[in-house]
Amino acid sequence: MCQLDGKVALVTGGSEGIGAAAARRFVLEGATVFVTGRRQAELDTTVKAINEQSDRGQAIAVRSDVSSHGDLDRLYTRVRDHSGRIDVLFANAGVSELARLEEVSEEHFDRVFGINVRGLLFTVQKALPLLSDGASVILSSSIAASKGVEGTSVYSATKAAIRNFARTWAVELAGRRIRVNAVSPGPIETPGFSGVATDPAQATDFKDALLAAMPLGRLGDPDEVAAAALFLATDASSFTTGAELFVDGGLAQV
């Protein structure tokens, strides 16, 4: 028997990277997984590939932008009409952009907070009527919430907010036995990480500095974060809530 047989999951930001890896893990463990992303063609390609790998669960593509209330409402109508509930919610959608303090613009601030904080908050809030008692909510934070890294002040602030969401919502939803935890990756080899800086030289310097500080001496793989998300999604973590699970090669730990 698979760990998520008969469960209904939702993964936001699932077109690529960590979200796609988590959606694939959940499907392989028997879940019906609604996978969202902003780019329909990319989302369809990912979902098709996931379904071709599994004969147990199923992935369902729903184009949705977490920063749009209308998109979220349409998403949850689709989930309600198809499955009637959500047992696992992985609120993973987010953006990362570098900007030193003197470079921060209103547009940069609004875009990063609008997706990472506002979008995540309303993703979870609007899911509440569908969340089953005893459900698992997983929030995508980052080691940036715990460390000071040059050029990441706005991004890091969003991830610190998400970390506190996990603590606060774990208390607020405990009466329904809904567990809320955060997974905090370090540097992971994803398209989002590769595109964090628009200037190639800046991107190279940023990556080299991180690698030099990594105890394990390498970037992580999206599937390594997906494995942590799977743990938090299943009964293996039944006594874990309000926690932060680091998947960072030791970068924020030693």
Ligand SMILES: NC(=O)c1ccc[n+]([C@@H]2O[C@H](COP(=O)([O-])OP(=O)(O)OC[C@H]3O[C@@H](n4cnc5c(N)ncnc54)[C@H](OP(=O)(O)O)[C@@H]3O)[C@@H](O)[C@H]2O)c1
Second form
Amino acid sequence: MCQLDGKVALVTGGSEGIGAAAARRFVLEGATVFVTGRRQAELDTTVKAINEQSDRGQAIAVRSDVSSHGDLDRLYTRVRDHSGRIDVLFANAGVSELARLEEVSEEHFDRVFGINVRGLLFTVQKALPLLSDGASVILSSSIAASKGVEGTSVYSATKAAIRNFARTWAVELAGRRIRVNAVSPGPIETPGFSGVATDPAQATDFKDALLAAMPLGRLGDPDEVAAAALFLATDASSFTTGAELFVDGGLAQV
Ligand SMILES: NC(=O)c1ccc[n+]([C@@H]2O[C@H](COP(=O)([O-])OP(=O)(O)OC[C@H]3O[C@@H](n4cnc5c(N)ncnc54)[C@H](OP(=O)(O)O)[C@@H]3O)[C@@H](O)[C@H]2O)c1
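Could the form predicted together with the named molecule be given as well, to go with the form predicted alone?
Complete assembly follows, chain above in first position.
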């Protein structure tokens, strides 16, 4: 028996990086997993690869942008028509862009908050009618929510907002036994992390500074975050809600 046999999951931003690793884990544990992203080709490639590895669960690609209400409505119509409910929601889609305070533009602020905060809030709000009693909601925060790292003021603020969503929604949804937790990765080797700085020298400085302060001295693998998401998705974490689970090589813990 697998840990998510018969469960229905949704992973937003699952065409690459942490979301793809989590979708794969959930499928291998027996779940039907709806996987979203904005780029259809990348999404299809990832979902095909996951399905080729699994003889239990199943991944289903739905192209959907979390910052579009129309896309979210179409996504949930598809989920409702196919599966009728959601047992595990991993609100993972997010973008990271560096900008020092003096460089922050309205466009940068609106883009990062629009996807990371507004997009995540409406992803969860619009899922409410489909969430089963006892469902698990996992929000993608970051160690950035509790650290001061040069160039990350807007991104870090979005992740701090998400950290608090987990506290507030844990209270608001407890009546339906829905647990809400945040997972907070440190630096994880993903396309998103590699692309965080456009200037190669800035990217190297950023990475070197993080590694120098990291007890485990290496970047994390997306599957290490997926393992934490799986823990939060299953009854193994049945008494855990409103919490923040760090997967950061110790970076924000020491
Ligand atoms: N990697 C790290 O070091 C790290 C550390 C802490 C927290 N995190 C958080 O973990 C989450 C995943 O990060 P990652 O590094 O795996 O990112 P990634 O490699 O950039 O992958 C992001 C995924 O989200 C999708 N996505 C982006 N914007 C979207 C939108 N508006 N609607 C739907 N899907 C969208 C992307 O596909 P499309 O571009 O096709 O939409 C892609 O599949 C993010 O919330 C990030 O902030 C990451």
